[in-house]
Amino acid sequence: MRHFDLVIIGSGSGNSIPDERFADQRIAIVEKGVFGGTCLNVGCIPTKMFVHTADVASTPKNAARFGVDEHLDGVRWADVRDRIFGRIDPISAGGLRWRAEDNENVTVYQGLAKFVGPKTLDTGTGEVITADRFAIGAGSRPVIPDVVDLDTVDYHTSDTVMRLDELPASMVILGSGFVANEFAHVFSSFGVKVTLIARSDLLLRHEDREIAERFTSIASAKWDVRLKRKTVRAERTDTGVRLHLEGPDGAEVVEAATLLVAVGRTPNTDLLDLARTGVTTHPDGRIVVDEHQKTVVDGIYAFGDISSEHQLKHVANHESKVVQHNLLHPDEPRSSDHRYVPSAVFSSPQIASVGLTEEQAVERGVRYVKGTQAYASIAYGWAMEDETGFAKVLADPATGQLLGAHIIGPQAPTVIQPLIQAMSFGLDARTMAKGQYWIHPAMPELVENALLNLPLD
């Protein structure tokens, strides 16, 4: 068997630990997938390259407001696609290449993994290796809901719909989350007509309550949104697939040409028989971590999905970081830095968050004031004519420190990014909006008014 320094498993955030610094260690990558991981290939990158083109195809359908009279005379669905994945596909195969060919101290490996020993993995190509240290990164995978006949039925899921050969007339998805209400944007925008299936109350349940009632009544008025329904079973039919639906009112079926899965993901860690080489995992299955992002087992670490309850591509990528250097420096371990976690959603209208909700506030018995402003009550949202969207930001009443904020409406989440450095640094809300000026007429005096709404002393 091969010994190697260190074992990569999985090609995503995982891919950018080896620098210059690791030229003298013998390191092995291994990579079920396609090369690059989630976020490059089905996940972050061309999903809002999907989310700007269908932001484009929208437009001519509120010009009118506005005076201005557009119409859109059709989407090319394979220009589309291919101009993303013509982008993308080079960029994957280009990092296999680069670290197959150009990194004389890298070995990749193009199989699943599988522990079969203590730090003794099987590459999925025939071969064995062993490795004084390991980092995890295998990322996630779609979940499949336990649907009757559902295997009997043609659905996709985020790892395929992108690649449709046409679009379809009709779409129906399963789902309620973030990348279900993305590719609704996305398909309704061109054109296809979008079912949503939510099994809660409310789409993006996770979100701040006041934004997804907001968002979910936006939605409704554009998408058959069925909410409160549990599906029961999937049914092939001549023009596509049927699914059989308990909802409030009893039994129902919704039909479309296409069907999509998005229901969630989960860590791959089940493929790699972790229990072989002595790593835990969570009831969820994530790999258990402490703060430096290591493992139960000396020498193994994970990071990103498979570990991290916050599935996002800049919390791989920062917990990697972490990785990196305590890997290079085992007696000077950094600790990742979860207290802010930012997330977006890339729908329309867009949404971002970071800190706590007003209802987790309410459960934890945090103490909080509050403060509200719409896009409506600016200039820039004049401008834009909108009507829905609108920020919010929590603070502690005694000191100003921002404990959350959430806003809906265009460019939200850029338009956040100015609280998360406040909250990150310790800027109180008082401070953060007398204390600098605010460009006018342009889209952050949202976020300078929200902090002045606050009622602090």
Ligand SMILES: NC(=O)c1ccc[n+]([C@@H]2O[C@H](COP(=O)([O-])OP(=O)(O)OC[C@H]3O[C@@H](n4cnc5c(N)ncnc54)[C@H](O)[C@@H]3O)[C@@H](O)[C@H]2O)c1
Given for the second form:
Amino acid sequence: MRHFDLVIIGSGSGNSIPDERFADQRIAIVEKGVFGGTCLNVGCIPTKMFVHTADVASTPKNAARFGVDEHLDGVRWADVRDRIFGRIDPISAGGLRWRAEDNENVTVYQGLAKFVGPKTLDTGTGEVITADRFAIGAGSRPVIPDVVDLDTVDYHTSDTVMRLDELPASMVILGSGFVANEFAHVFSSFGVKVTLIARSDLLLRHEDREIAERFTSIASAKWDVRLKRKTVRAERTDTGVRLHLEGPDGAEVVEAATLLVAVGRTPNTDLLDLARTGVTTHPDGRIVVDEHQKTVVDGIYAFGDISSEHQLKHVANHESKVVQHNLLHPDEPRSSDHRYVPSAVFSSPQIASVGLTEEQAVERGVRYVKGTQAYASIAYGWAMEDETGFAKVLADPATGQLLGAHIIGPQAPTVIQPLIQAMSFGLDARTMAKGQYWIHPAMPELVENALLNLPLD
Ligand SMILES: Cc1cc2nc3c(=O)[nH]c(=O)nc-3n(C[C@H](O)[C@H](O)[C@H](O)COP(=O)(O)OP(=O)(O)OC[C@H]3O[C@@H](n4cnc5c(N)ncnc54)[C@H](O)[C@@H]3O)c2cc1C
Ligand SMILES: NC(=O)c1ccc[n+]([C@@H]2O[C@H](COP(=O)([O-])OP(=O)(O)OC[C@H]3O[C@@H](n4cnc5c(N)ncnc54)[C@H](O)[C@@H]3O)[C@@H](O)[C@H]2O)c1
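What would the structure be for the form predicted in complex with the named molecule, given that what you showed me was the form predicted on its own?
To see the whole picture, the full complex is given below, headed by that same chain.
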């Protein structure tokens, strides 16, 4: 049986662990799917390439108010898709080739890893291996909801919908979170009639309520948004799919050419037979880790979607760097920093947030003051004719320390970054607003004014 110093399960964020400092270690990487993981192949990167393309396709809709008349001649789906994957697929293939052929100390196993004993792994390739240490970054996969007869219809998840052969005339999207709202923007901008089915009373209900309410109201004007609906049964039709729903007005049906299921992601722990090696999991399936990303088994670490409550690439990257350090310096371990984890929804409009929502502040009894600023009242907002976007900041009334920040509107994920920086480094709102220049008339003036609008002494 071959023995390694380190085995990495999953080639997503885990692939960045072995660098030149590991040159004297024998390393195995086990990957069951496409090399490079979710973000590169079926997640952040292709979706954002589609989102930008959707932004380009939707400009004519908003052009007339600027006195510019434009029209969309068409969307060449095959060209859109092939531009994106024509860039991504070679990166994945190149990454695999580099690890498998050019890294002398690394062996790549292309199979489904499963523990068969303490620190003993079946690589799914016919070979069982052992190692002193393991780094588990096996990620998550789409949840398939319990809807009667769903298995009898052709449905897509984020894993497959970006590679459709052709654009459908219509799409029903089950779910109301990140994936649902990003793809609703993409496909509706390409001319697909989109219906969104949400269980909750709001889209993006994890966001600050005022932000989710604003988003839901904008989305409802563009898409057929069905809130408070339970999907009970799916049915195949001659032209696609029919969903049977129960909602506030009783039973109803929705039909579309294509169904996209986007109701969350579950960690891939069930594939790993972790009990064989003693690694424990939370009730929701995530691997239990401490602040050093260590599992309960000495020498076994986990990071990213398989263990984190934040299913975000910047978190997976951060945690994999912590694992990398702790593998190299076990006696001086680093801790992961989850104090201010930001997130962004790249839909239309865009949303970004960090820290507490107003509802969380109330629930936790945290004292706060609030400052808001509309894009419509800053100079660049006039330039963009934005009428719906705003920023909202929450701060401690005694110290001025920022507690949370939420932005809906153009380039929100970029505009929010100085607030993430201020929170991470403990810069108070007044010093931040008044202690630096803000380029005029640029979009960060939104942040400056939201800070100045905080009722602080
Ligand atoms: C559509 C979509 C859009 C997203 N957009 C964003 C975004 O804009 N920003 C953001 O921050 N995050 C985004 N995310 C989330 C982000 O992609 C994930 O948080 C991140 O990729 C997780 O990285 P990871 O290294 O933990 O796992 P992954 O990248 O998923 O890597 C895990 C790898 O392990 C492999 N694997 C699993 N089980 C086994 C096994 N038993 N044996 C061998 N191999 C195994 C898998 O095949 C996979 O390649 C998006 C996700 C999706 C689905
Ligand atoms: N921009 C980004 O950072 C980005 C983009 C895409 C995905 N992601 C990550 O991937 C994860 C998965 O995304 P997601 O959108 O699938 O999950 P999500 O958790 O964001 O949203 C899932 C939604 O589906 C709803 N839901 C659950 N079961 C349902 C059912 N049976 N019928 C109808 N609705 C149901 C939930 O109430 C929830 O609102 C996210 O949590 C996020 O961390 C991030």
